[in-house]
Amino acid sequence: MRRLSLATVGSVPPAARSALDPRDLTIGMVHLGVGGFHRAHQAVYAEDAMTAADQTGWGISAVTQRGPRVRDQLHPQDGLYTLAVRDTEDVRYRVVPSVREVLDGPSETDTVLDRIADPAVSVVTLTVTEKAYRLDPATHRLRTDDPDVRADAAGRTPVTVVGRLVAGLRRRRQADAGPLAVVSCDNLNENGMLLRRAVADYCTLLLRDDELAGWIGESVTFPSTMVDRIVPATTDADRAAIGSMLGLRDEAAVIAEPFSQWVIEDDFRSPRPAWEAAGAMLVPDVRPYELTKLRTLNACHSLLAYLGGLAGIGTIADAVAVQDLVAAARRLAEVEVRPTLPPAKGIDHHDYVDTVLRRFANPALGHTTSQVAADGALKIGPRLLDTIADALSRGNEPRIATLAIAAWLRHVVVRRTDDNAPLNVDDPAAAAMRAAAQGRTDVTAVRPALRAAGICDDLLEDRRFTGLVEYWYVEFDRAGTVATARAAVE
């Protein structure tokens, strides 16, 4: 089967095909960390802006982070890929072109950082992962102790999200190429701010160049965003099932359901894509919108992974059919997390629950406990120990969202399912967690897995936190996870 390419493109089913031609677009973004999610979001915002506003300036040299897989994949397809949008009845299929360049940022970094410094780029996106920024998961702040980082800052070609955003920020000032917008698309509270945050320290504390870190002040802003899209990993299945369809054989398709949201904050000194008219909105101040995604949604996800992992569930939506777990997903967003959240306008947080659990149940997109379980250490803090802080602060009692610890605490730990069968576990403090577990599984394992796992001292001094984790977690072992989850609602 022929391959999908600039050159096969003008077979492809009319439903599937683009208004825009990919020939006719010009690299007026980068993006950092080319996987599924940004394929499926931001790249699709940019074809739609450059559609609706009849532009064509706005196409993507996309850039991976950590090895040429994904180059190799989209390169001999020209950028062009396969986006399949799939919901519980029906499967639509569009061939997106606004990833014109692919870069492999390990080994074409030089190539990278001239992209950055480009005058005819104006706008930097990220999607790299929580744990890609190096953050202190106590203070949030860049962590300088980091070996990779302090290598980047001794002047090695950077290997760092961090290290290589600041060197093209470094070639961009030299070049004179003026203002740009740095937007991160990851799931972080205030992302932008805190990735302004980072390269400012790595500038001043470890670059020790105040020039260029007043340059970037005056002339890089730092947009905080909230993006939404389930994209679960694309299988074997699905690649035969979209070559059928196209007549052409894709390595890079990618599988979604119909939501999409983005909201981005209005912080702009350069030019960007008219992405309001593809949907987004540009708003003053992301972070309600930030804060109700963060602890409804990807709170609801862990806790239903966790559970369901425990339980020997392969997917959210087989972890959404056992009424006793998706009452307790639906207890945590309306009595835990609902109370902790400021207004956010255009949005019934009651109406927004029965929509993500509606998605959850989506039995089409495959999205798997372990996938959305993987890299815990990094998502419970603005998933949930935000919202039991603020529950304890407010004297509330915050069961389902201690439950979620317990369960991410014996994914870690123990590594077992209800029935004994094994739990691959992909977590960045598993080992420190066990190690200081020494050995040991039963309950005395809480305490110093949570201090080895970064949990701040507040609440690993707050029995009122403590106790609730310690009992589940022996609740679990004791009766197991569904008739748990059951007594926490009850």
The other form holds:
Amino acid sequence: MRRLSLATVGSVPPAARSALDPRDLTIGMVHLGVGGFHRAHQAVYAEDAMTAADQTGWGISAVTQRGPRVRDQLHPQDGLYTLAVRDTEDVRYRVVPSVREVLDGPSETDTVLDRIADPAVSVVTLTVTEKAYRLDPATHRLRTDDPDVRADAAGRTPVTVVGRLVAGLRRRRQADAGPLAVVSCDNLNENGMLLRRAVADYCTLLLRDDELAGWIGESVTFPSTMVDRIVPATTDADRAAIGSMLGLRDEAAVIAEPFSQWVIEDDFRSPRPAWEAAGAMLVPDVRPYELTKLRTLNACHSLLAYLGGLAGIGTIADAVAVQDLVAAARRLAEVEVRPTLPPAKGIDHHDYVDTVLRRFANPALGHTTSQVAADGALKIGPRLLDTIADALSRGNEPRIATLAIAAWLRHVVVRRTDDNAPLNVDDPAAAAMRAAAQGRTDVTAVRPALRAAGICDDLLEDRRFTGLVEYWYVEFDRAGTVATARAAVE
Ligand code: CS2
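Given the form predicted on its own, state the structure of the form predicted in complex with D-mannonic acid.
The next block holds the full complex; its first chain is the one shown before.
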């Protein structure tokens, strides 16, 4: 089968073809972290914005974060790939033309820095995942003692996100290429503010370059954003189905749900795509939207991933089909989270929860519990711990939020399902947590493991928190996951 590329795209079924000719597009944006999420989200907004506004200048130079795999998938395809939008019954395909160049961040760093310094580029977007920011989980500041961060600052070819970004900004300043917006699209609370502060800390504390920090302060904005679309990892079976629909092989295809949302803080001093023409919301303050999404959607996602994983359930859709598990998610969202949220214009929280649970139930996505369960030490802070702290300060009992923490701990420490099958979870804190538990997996492991994760030192002083987590931790073992979830809801 021939491969999707500029040379073959003419043979794609008309319904899957873009209104734009990829050859007409020029690069106006750089994106760091060209994973599936970027290809199913920002790249699609870029295409739709260019189509709606009749523009061609917002093609993307997409940069891989850790290695050349995605570059090697997209390069032979001239950056083209298929997005399969799957509903319960229906699939729609489109070949997305926005990615006009793919660079491997580690081996083509110099070109990446040139792109950031290019006057034709005025927006840098990022989806690099929570851990790539290298923030201290307790203070949310850049870990200036991180060896990679320090080595970047000492002048080697940078490997960290902040190191690369600042090297690019420095080059941009030297080139006098004008203002820029750096738009974080990761699931962090106040992602723009966190990145701006990390960049400023890097410049002043490590580079000791106040002039660069001053230029960045004047010329670079860091709008916060809330991004939302469920994008499961693409499987071989997905690639085969897409290949037979296209009549072409596509190594870089992505799958997504129909739902998509992007709320962007309107803070730009430089030109940007007409994202609003593509359905994005530009608002003065993203925080209510971010909080609503992280504490509702992502928190319920993590809860279902951990409960589902312990119960031996492979996908989110299968987890949400279990009555006691969906009841726990609903109680988390409606009873524990809702009172902690500020009003977000245009969002009715009750409808929001219904929509989220319906989206989770989409059986065509095959979104695995293990994918959502990964990196818990970095995810559960904004998703669950903030809700727990707020609930406790109001005198409420965060039963389900602590149930989720206990289920996460069993993933990391016990690593067994209810049926004693092995459970593997990728978690950056896992090794430290298990070392702190010193081989114990009973309830005495809970506090040392939590302390070693370094994410909830304040909460560890609160016996209402530790008491609940320990209680559920034991109950999972004694009664099983589903029965424990049922008891937690009652
Ligand atoms: C998920 C998110 O993997 C995860 O942790 O909760 O990636 C989720 O699918 C997206 O945030 C949805 O917008």
